[in-house]
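Below, in structure tokens: the form predicted on its own, a single chain.
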Amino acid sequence: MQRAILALFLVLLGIAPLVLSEFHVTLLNYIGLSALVALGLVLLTGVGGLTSFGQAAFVGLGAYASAYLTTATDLPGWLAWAGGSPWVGLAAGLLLTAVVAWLLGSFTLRLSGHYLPLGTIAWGISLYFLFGNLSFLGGHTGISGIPPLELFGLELKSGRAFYYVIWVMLLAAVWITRNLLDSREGRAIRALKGGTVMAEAMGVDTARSKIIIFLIAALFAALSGWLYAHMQRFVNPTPFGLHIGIEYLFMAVVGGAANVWGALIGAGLITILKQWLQDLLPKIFGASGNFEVIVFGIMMILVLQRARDGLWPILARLVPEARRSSRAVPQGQALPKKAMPQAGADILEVRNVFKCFGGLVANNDMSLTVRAGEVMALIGPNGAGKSTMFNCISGVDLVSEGEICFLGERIDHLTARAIAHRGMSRTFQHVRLLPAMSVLENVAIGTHLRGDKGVIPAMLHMERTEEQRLLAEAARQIERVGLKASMFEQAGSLALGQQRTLEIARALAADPCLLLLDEPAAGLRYMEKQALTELLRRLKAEGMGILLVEHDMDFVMGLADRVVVMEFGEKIAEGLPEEVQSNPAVLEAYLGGVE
């Protein structure tokens, strides 16, 4: 059904300029140009969670770069070879945009919260006024006489001739964006929105992923600007101002900011409504003005209240989904595995670690050792500092003082990503997963550091062999922990106990030799705890070291080889489970005193 609708859409696109008037063809051209920019915002804002109001400025970079190169008669000698050709102008515009976007992104993407969109507003306004104040760009008058595109010796001077160029490029952008999101790199990008800490712990370079989507969104905007310049054959700063940047963001949000096809829906709806309202509202109010902006503002409020995910998910629900039975479990050659350390060897050493948050000492002179092929339990009352200790060991937090060594290497100065690459993996006290993604995709994030195909192969679908191997590994770990029946369900639909089990599968997919489990039995029923106990015993038998934080004492005492007890950030006891259970200091900490 979905393929049939897509085929019908493509057929209608193909015949549109043959049956529609010049006005409607021009309208479709503007929809295509806007959709190209909105598509970048879907990737940047909807998927990556990075709000940008400045995309119109990147449209201007693409337009002005080509307009200048194809019209200037006094180009410097080193640039003279690039003059005259719109296709060289395209390459120059994309290159210039990539450089500017990389420089802006390097600073802007360090901001978070409301500071990020404010930063994009700042450079968006700056570039807009730069276009209007540079004399060689024509100032606010702009540049005219831009040559038309030539394709196979034909000049594309009319809107009908230009139509197919715009829509072919837009559909190509949709294709590569969908390919990217359906890949190892795409999962890393999707993890940026609400899952940065988890992704870093799984070996994802989130700063790199942010720059990637920022660059892609900017390049899509520059491509739209290049097409606009050679279709209009005239540019001035007006279409590249902040208000147009807001309009592009509006298109993405209304259409469905987290969906590729939402860009087309939003661009089509807003472009058509804008044209219709500009004709209708002056007649109603008896005066000219930008009344459509008022309507768009009201519409935005209604969309944010009634359909926060945009219109595309509403439309998509009208189309039957593929039957679950058709979803085959991924198959692929097994990934290489690290050699486990020798059983009994010290793999983690924590020496005299302090962690302070201002005046609060969360970990006070903590020391412990975990050996290969054993389960070490870290227990203590709530607030004892156990999860802080986990965060210091895994690189989420930097220690204030002391040393942490893993496999003989000091790691207390390393990032969580670097530590994950060395063979340590973890779960979290408060479950960290991506609820809208399937169980399979969530677990596949754990395999990220076991692949190496980059963005370009992902966009061109040239990494399918590696992708199948990564998904097959994720599927094996899902079966291993007993979640096979839920493999294609949304992770957010699982019960809390199953979500914790999912986190264990994700951690195992990274092929660790040390597994850090933060309250893995919380929320599990009796039989699920028994299954988890058996799994951890098998992992221990394979030579894996396990550091376990847990409040269920029956679970801990029946599984752990050694136990460390914490209270108020300090170690108060260490030993065999039976020794710890009878330790007066432990009884004092848990029960408030002994008789």
Ligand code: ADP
Given for the second form:
Amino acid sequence: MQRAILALFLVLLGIAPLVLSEFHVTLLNYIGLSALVALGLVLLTGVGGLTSFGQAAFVGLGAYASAYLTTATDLPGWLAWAGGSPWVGLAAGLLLTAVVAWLLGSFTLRLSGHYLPLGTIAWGISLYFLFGNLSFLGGHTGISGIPPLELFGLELKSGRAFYYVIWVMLLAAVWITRNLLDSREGRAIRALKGGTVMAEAMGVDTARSKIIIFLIAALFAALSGWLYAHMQRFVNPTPFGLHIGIEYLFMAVVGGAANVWGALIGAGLITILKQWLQDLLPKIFGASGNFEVIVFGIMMILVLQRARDGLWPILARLVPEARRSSRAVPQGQALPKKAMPQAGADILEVRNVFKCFGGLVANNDMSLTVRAGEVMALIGPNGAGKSTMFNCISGVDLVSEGEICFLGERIDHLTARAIAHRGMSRTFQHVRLLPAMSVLENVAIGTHLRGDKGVIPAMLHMERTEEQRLLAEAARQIERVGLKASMFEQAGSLALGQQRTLEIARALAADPCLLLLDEPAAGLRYMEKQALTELLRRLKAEGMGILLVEHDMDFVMGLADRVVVMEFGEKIAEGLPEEVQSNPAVLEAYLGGVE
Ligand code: ADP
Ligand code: MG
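Okay, that's the form predicted on its own, but what's the structure of the form predicted together with the ligand?
Below is the whole assembly, all chains and molecules, this chain first.
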């Protein structure tokens, strides 16, 4: 069904210029150009959660680079070879945009919260004024006499001829964006919305993922600018200002910022509406002015109120979903596994660790070891500092003082990502997963470190063998923890206990030799706890080291080889489960404490 609709859409696109008037073809051209920019914003804002008001400036870079190179008569000697050809202009525009975006991105993407959008406004305005004030770019008058595109010896002077160039490029951009999102790198990008802590703990370089989507969005915008310059054959700064940047964001949000087709819907709707309102409103108000902006503003508020995810999901609901049987369990050759350390060897050594939050000492002189092939339990009343200990070990927090060694190497100065790389994997007390992604995709994030294919192969879907193996591995871990029946369901629809189990599968998918579980049994039913106990026993038998934080005494006592008890940040007891259980200090802490 979906394929049929897509095919119909493509056929309609193909015959449109043959049957429509010149005016409507031009309108479709503008829609295509805007959709290309909005598509970048879908990736950046809708998927990656990074808001940019400054995309119009990148459109300007692409337009001006080619406009200048193809029209300047006084190019400096070293640039002379680049003059005259729109195709060289395209390459130059993309290169320039990539460099500028990389520089801007390295600074602005570090900004968090509201500072990022503000930063994009700042550079959006700066670039706009730069276009208007550089005399060799024609100032506010702009550059005219830009040559038309030439393709296979044909000059593309008419709107109809240009139509195909625009739409073929747009559809190609849609295709590579979809491919990218449906890949290992794409999962890393989609994981950005869940916050960086989980993604980094799974080995994702989140700073890199952010720069990648920022660059792609900027390059799509520059491509749109290049097409625009050679279609209009004239540029001035007006279409590259901040208000147009805001319009692009409108398009992405109204259309449905989390889906590539949303960009087309949004661009189509806003462009047609703008055209129509620009005719209609001045007649109503009896004066000319950009009244359509008011209507867009109201529309934006309505969309944000009524349909947070834009119009695309509403349209998509009209089409019946793909049949379940088509969602086959992924199959693929098993991934290579790291060798497990010798059973009984100390793999983790925490020595005299202190962790302070201001005046609060959450970990006070904590020491413990975990051996390969054993379950070490860390117990203690609420607020004792167990999760803090976990965060220090896994690199989510930095220790204030003390040493942590993993597999004989100091790791207390390493990032969470570097530690994950060395074979430690964890779950979170407060589950951190991507509720809108399927269980399979969530677990596949755990396999991130086990693949190495980058962005370009992903865009072209040339990494399918590796991707298949990663997904197959994720599926195996899902089966192993007993979630097979929910593999294709949205992670957010699972019960809390199952979400915890999902996190265990995700951690296992990274092929760890040390597993850190923060209260995995909380929220599990009796049978599920039994199954979890079984699973942990098996993992232990395979030689994995497990550090377990748990509240449920019965669960711990039946499973742990050794126990460390914490209270108020300090270790108050350590030993075999039965020893600890009869320790007066422990009884005092537990019976007098929360439990
Ligand atoms: P547990 O996991 O044993 O219940 P935690 O490690 O979560 O305990 O917390 C230990 C203490 O440290 C608590 O008093 C908690 O309020 C405090 N704490 C934990 N994280 C932070 C933080 N990021 N900033 C300030 N205080 C914190
Ligand atoms: Mg805790």
